[in-house]
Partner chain sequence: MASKNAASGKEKLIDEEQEILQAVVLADSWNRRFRPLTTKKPRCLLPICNAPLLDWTFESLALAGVQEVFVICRSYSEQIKDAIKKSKWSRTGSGMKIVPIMTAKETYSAGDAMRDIYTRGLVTGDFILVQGDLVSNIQIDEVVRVHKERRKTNKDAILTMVVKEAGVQHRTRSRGDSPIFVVDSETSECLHYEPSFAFPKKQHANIPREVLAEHKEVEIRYDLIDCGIDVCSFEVPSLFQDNFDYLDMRRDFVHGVLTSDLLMKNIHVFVAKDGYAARVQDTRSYESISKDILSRWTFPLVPDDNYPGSERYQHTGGNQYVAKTHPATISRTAKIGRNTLIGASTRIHDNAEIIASVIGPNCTIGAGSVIENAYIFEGTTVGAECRVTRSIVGSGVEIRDGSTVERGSLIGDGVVIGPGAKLKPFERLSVPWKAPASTAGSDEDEDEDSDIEDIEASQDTVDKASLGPESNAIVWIDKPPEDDDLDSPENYNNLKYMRLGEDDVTLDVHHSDKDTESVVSEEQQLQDSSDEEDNYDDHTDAESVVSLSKDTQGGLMADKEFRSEVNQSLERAFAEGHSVDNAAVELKTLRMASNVPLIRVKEAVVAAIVEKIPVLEGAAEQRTEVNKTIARWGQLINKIGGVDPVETISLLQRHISTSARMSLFGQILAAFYQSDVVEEDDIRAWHSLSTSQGIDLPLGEERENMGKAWIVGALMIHQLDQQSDSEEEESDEDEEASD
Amino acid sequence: MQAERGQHHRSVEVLASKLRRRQIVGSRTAALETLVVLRQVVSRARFSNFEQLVEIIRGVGRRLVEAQPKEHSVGNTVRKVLHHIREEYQTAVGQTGPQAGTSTSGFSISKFVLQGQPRRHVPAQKTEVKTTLKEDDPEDPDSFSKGLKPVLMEAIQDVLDELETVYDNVSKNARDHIHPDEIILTLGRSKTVETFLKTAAHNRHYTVIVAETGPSYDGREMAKSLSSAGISTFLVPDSSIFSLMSRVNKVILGAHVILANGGMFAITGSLIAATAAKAHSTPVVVCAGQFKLTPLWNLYHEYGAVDFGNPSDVLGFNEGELVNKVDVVNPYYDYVAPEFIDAYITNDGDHPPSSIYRLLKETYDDEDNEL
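As in the form predicted alone, what structure would this chain adopt when taken alone?
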């Protein structure tokens, strides 16, 4: 048992170390790495009841979130796995969920929302496990874990498949959002937005204005990539965003994390673009996978996240006298409030910011909000 825990501990600690040192960067990459570790932990774990399994996964989640609390996709992935595992467990033991006993009494909004999840009502082929599951069996303590593990592996694989196809699923309806001869403004280099724009270019001819997005200047790479795909692309300095906004038909942004109130953290400059768009009544659309939904709120800073880059990227020491006279803050993410955003385009359809709370209810369980 100690050897098993040691192996779990090693794989979790290796990932925690990489997260802490920022050797793993990017929401999707962090989520995929988290899933791989969770699959290893679950496949080797020994547990005699379901509560023990949940506690093992939560323990891994807590350790990884503590290592890098600013990478929200790690905690989101753990919550998603816990949600899937509970559903598969309830199916395996012949339950339909905690609301099963109250489904006959009248209409309610909560029941209507639950019924609106057809993707989770199909798994009927796993019922053969029902009679073999026995928790806390004194004669064979491992029988419960052996009987449940195939179902658990399938649940984790479902989450993995969703992550691997997230770019394509977000982009599948791109041509419905971008119309011929439109002028689109974006900034930074979001892989989701990049795939979305390239997919739309198969059916639409349009123009993209890309802001440089200092001090990282990721917009330059984005502009180069879009231009090489045959899209008419203009690269502009960040200071031109407001003056150009009157000519822009739509602003398309990426997100680092989507918060429970419908706001989001996005790369620095997003707030400027969203504010300019609001002043000109230009719609702001955000492309993001559902794994970026988090049941957390922005409680600390009104305009940004508690995540700062190297200040020398903004003002280097070669500026001499000026460095000693100013304090330089280089926030990595802006906080964009929900009133600046018109719609989120996810791999599960399009949603206004006011519907994020419902997506959170469908995607995670309330008891996992705090790991």
Second form
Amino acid sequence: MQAERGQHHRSVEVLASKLRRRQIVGSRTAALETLVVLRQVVSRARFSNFEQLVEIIRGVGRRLVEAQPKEHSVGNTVRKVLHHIREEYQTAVGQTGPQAGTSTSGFSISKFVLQGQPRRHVPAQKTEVKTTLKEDDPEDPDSFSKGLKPVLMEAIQDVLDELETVYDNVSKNARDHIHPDEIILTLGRSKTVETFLKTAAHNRHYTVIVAETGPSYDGREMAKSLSSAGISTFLVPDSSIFSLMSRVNKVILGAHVILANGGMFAITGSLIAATAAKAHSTPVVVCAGQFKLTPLWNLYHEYGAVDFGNPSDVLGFNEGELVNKVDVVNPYYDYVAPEFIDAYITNDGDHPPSSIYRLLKETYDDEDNEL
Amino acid sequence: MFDIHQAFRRSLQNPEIAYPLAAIIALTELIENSDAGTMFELVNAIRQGAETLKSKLENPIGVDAGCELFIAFVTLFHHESLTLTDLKRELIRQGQKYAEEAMTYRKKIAELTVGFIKDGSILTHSHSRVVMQTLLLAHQHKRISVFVTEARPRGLGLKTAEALIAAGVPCTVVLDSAVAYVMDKVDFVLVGSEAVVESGGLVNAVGSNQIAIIARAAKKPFYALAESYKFHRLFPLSQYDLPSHNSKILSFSSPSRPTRSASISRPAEDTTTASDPPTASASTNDTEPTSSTSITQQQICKTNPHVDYTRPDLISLVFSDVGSLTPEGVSQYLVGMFAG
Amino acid sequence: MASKNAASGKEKLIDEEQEILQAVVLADSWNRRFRPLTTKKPRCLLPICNAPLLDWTFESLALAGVQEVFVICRSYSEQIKDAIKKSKWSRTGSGMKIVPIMTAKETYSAGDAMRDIYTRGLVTGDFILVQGDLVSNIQIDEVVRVHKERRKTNKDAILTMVVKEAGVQHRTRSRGDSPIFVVDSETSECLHYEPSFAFPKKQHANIPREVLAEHKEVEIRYDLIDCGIDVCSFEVPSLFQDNFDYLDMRRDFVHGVLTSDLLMKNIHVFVAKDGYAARVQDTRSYESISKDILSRWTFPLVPDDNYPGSERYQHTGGNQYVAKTHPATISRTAKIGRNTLIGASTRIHDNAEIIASVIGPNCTIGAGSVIENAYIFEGTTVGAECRVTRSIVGSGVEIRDGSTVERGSLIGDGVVIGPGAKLKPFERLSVPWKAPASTAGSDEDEDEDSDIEDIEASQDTVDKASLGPESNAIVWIDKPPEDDDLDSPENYNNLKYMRLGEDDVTLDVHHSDKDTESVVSEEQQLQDSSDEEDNYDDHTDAESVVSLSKDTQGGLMADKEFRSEVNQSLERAFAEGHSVDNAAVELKTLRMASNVPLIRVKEAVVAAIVEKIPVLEGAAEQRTEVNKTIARWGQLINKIGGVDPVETISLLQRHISTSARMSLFGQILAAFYQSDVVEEDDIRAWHSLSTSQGIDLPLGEERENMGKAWIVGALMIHQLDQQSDSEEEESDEDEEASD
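Got the form predicted alone; could you also share the form predicted in complex with its partner chain?
Once more the chain from above appears, this time first in line as the rest of the complex follows.
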């Protein structure tokens, strides 16, 4: 067991170092890389019962999350994989529901209370063959793992497919959300939002106002890209967001991570846009893939959660006099509370912030919340 | 003759047991002493016992929650394979097991809440065991200071303050009327609960609603701590829909006749209020007022409510042993629990 | 170990290139700026923001994608080897292979280390050369790529230096060692490198004319931070091998290569626009870099993110970092200011104030103490009511109650001071040296030991009362060494510019001690020699002009002492009848030792000889005496070097105008002429100088005397003219006769 752990340490360590050094940019990229690593780990893993497998995957997840706690899509992907694996396992072993309801020993009032949680729908039986999987078989410890592996690989493949088609799925109903001759405000450069807007442009004619989004000025790239797709685009400085808000019909933002209370972390400047929208009663819509849903609650209480970055983006390092006297703060993200957001458009449908909680229960298992 | 009330009182002697748990324990004792022949009779007996219990209390909401939970459990319990005696034994066992387990819930909630507490000042209301445990746990890891409201008329806030000061937490007692005054100094508000209702709102000692409104105006978070057995299917639409509300509360005294007769004419209800912790500030002469126009503390106590209802949109999060829930999440939870 | 190599060999996920990127880390700094903190351990293992400097360097290299690192260790190599073995870099999957190389004791400079690298044949291609005290987040692989591109077209591009724009007044830019770069704007080729220190302060930089002639656009940069990151081609170590004089990377190698006519090699400069890189060269930059890390300029190398240390920190408002994994216990009345770092398991008691400081792990800060701009290493206890300001305190130190540690102090490991100690500013303390009982080979060389023995021996002269009754420390006395090499940045005054806690105000005070006498003469020498080449002013500060005048005054006072020494030497020579050669040698050595310009020596010699001539009554006897003296000692003037007869005459005139022997001027001059000390042309040249008439002097006796001497000179020239006329006539007659 130790030897295997040593072996798949290598790819995990490489990814952990890359994450730590912030050499991986973008939450989707991070999620994809995590999946690749997990696939490697699972294919090489040796385990004789289900718990061991879960522990292996959890261990990998813990290591990656520890390397870069601010990149939440990594942890989310691990949780999603665990969830799928559990489902597959249960269908393979032949259990019908999450609760082993019939045996009285397992049933108690506390379990009964827990029933209150939204239950997962019973997944369709993928394999009709109910392979007799024997756990902890003393004669052939690998039989369990070998029998289960193809099923696991399928599960991981499902997650991978979902990730790869995220942009298309989010943009599926784009034209229902944008009406002709509307004015949309957006910020920063989110690939999801970009695809969304471009898809809608096929059927609708509308205008987009893009805010520059200092200090990274990603908005400029976004404006260039949108206008090259034939959408009439305006590029404005961040300071004019409030003054233009009365003309805007909708605000569409991208998210970095969506929290369990329905709030989100998004690129700095999003809070300005959301607050201005609230003051004008303009709807705020967030496009994000489901891999950004995080079952964590109290992230926004930490001061450092907004990811204070390099001050040289704001004040050049060669301003020698000022460097000594001034503390430069460069937060990368804003926390937008759920009250500011009207709907989340995800690849799994549209949801209001208050039912994010329910979505989470369906997507992940409780025991994985803390890896 | 089995007196469920006494059983209830007996279990309440353990100071750690909350009302709903005591109710469940009392109901298990009722099962023990019951001579029902069929399941149907048993369930009826339990229901009746619950009714009896509730009728004697001025504030039955917590007990109600516990009873509902137990009854739902009993009804949905699979019992085809068991004989009645076995079933009874099983039910009793389950009830006691749950009561034991429930003792750990406060700790769980405390650990969950500590993650949300930063160095700063907290405002709390009245006395709640779960809030006490949370604050003491937070004190070990963080630098907190606590404002406690006095919580008239019972003055339970003083009890909280004394316990916190003894533990070394900087703490001071704040007048109920000074909550708005102190709110700007507070980082967030933490209160316990008597029950959490289906709308996602909170039923707690009177004053909680006020504090929640002021917290919302000052944009401070308002957190409620509730164990899962306090979840109740009630859906009040206003303050006056609570079961604890009666016509006497906030009634005006008629000018001609002295109010004395009104207070004397309810001897039966008096015994229940006597069982509550004694009022710290009440005067002892409750029998005969000296003059017809002076108003005593006791009178005030009687004509004022003990609990109030806080609307769900004023609450930021509810922390429970099943996790942290938004108020909307609570209602979905309850639906799942009781309708599933 | 074997499996790790196997694993790294098999699973090379990153590059497809055949060459792996190598780096060489010079772990030794070859200077002693951090003593006494580095008496028992190497500088690269000192912690900055609670992680060892070497780890920061490795992290910087890992960011660049380096795969193989050679660490050249000289001092304390065992410690470095241990540290590397224990660190996370030795674990599988770290992506970097680190090989410590122990060099011989005789490696005294970077150049020697490079020669060692050459002989060992470690590097196979282009490699990155850094020092072991680098903190950087620059994408060095970008620089390597640019370098390699360049080499495809230009095989002579051997070195690319990474520098960062910063501005002259920037806190991270070293003031003690601030070179001038002359760079071609288009190709970023470095055309000239001029080292410049804070002391002695350069007034002029000399740039060869060819540089400007060959390149269209030239930038002269004085605002760059030299990051100490070099991308070297594989030829570089061999160039060091060829030239044993190359000691320092910059002052010798770069300067040498650029000014060499034979080598024809190019050095380029990469100005890093994004990213941060700086070396902890001295205690001042230690402070600036600590502050830079805490202000997040080195993002993502910050304590709460990609941190080389093992502890995790939590970042709260105002750039405060508090240890998270092993939490620190902070009293609720303690005040933690901005830009502070509190280490693991540290305890901070009531009413303490920590402002802009770094506190190491397992420390205790007593009640009411104020720690400001200070850097405290691990395991230190600071008592109650103490003040520690702008200092570095080593590990395991005990500062007892009521002590004050003033700015610039460096307190070595294990020192105990107080209670009630009051340290002076720039105090350096350490525990008495105990020769290590058994070390695997003596890591420390002899002159370190002897240094410390000297210090210990001189402890009696030091007033230890200020250290407190329970102190066990020895004080490192701050005095300039006798052999102060002004060409190196390690000279005494220049080191002051590189000290922690040094502000501009205090420096002027030091200018008026006797050491600066040499400054004036240096300046003059520079000016003298630079008359031959073009002069270009560099961007110097205005204050240097002011300081110069102060220097001259100080210089003149010191003059007298030198004069007296020369006189003594000459008197000895006269009295004991030394030969002219011996006396000349003695004077030469005296000049070298005092580092005095030649003209001073000449003045003194001329003055001494003149004064030696006894004043007699009779004219004839007088003349004899004069001739005798001059015949005996006249040649000495020329033998001491720098033969300049015109100058000799000027000096003679100058001296005699103030001397009692004024009337002897003509005779002495004639005697000079007779004994071939001066030629006829020299006399004429002297005479035609405007200064020989004494017009630049204020009216007075001296001027009159100068005038008289001039007239005497005129007479002499007249005589010489007559003589030569008569000679000509004679020769003409001879010619006519011979016809």
